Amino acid sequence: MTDAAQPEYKGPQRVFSGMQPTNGLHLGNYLGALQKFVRLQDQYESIYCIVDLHAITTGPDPENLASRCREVAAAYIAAGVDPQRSTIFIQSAVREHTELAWLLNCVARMGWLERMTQFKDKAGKDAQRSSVGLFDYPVLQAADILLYKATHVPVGEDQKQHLELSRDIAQKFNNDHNAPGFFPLPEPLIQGPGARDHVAA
């Protein structure tokens, strides 16, 4: 859906990614995400988020969620993400994520979200009983990325479709508001094996 002829974004080259504080940390998180985050901070301005708002779509215990957020923050630093060179924060601490998500909900189209295969996989046969938050997850993900005008997002195979949606939303916003190049159309940085279920963006 995105148009390659759209005027280019002129801002800085910036990476955004996030990790959900759910299911505990494991070797796949390190191999699939953290070691790549460390390398990317040498190439780009880097913003790394602990995406607790995404995690609540599955209804985790609030107290447990807070401790897992701390675990992920510690894991970022232990893996080599340098707080002096990269930004590390908890998503819910920045209210603009939800504010922009609402604005982007008014740009995104139902048909776009209905095509998201990850929702179908997670909801299964019980889609009608799933939360609206789970359905709308990709729009919050687009807000995460576009809030910081990220130009690059590390993605695994399971997140490529969501990133394409972020690009579609960015382009429609730019077109609707006659603001060419206001939001960048974020490019994927394709990750290798193990890069699943951690990227928020």
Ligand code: TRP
The other form holds:
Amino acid sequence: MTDAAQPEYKGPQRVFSGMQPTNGLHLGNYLGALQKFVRLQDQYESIYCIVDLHAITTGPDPENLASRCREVAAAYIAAGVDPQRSTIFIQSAVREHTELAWLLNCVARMGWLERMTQFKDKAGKDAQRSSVGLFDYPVLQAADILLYKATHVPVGEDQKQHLELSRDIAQKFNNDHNAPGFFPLPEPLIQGPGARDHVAA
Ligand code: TRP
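Okay, that was the form predicted on its own. Show me the form predicted together with this ligand next.
Zooming out: every chain and molecule, the one shown earlier first.
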């Protein structure tokens, strides 16, 4: 299957998504996302990540982090993500996420990140006191996606801007290196009420 919108990208169609190991996981909060993950594994090679490196951008809380990661992994499996067919893993176990994030830091522009509304919301009034990691969060997210050359990314509406940034980074990388189609430009599959589903059921 090739994507008409991306004639230059010749690689396989692949799904990637991530979830933070946030405190107090309630399956209900995740049901919409997880059901989508489950459906997508029938159509695509699917990779589902537990993004612990994103979780530490707002505070370390190391004590619970490992058990929270396991809770998310359990929720993936309980919801029907099949570890035989899909890949489930913890972000920090694959060093290349941070390595690619650094390379992409040198591609992304300050102005692009300064426009990110989620950073502004999370940083609040005193952005000067937020971690550099929180500011750079969207570049790590781009690295997550581009590391696997994922073509489709199921996310909530709130992640749309981060996906656009991932596309911008991929495009600039491809242009700067004169390598059209090296990275695919990842397509968001927005879930949630009223969201359009880009994948045929
Ligand atoms: N930022 C996403 C969220 O809060 C989590 C995430 C991290 C992610 N890396 C990702 C989602 C890569 C999709 C693809 O929901």
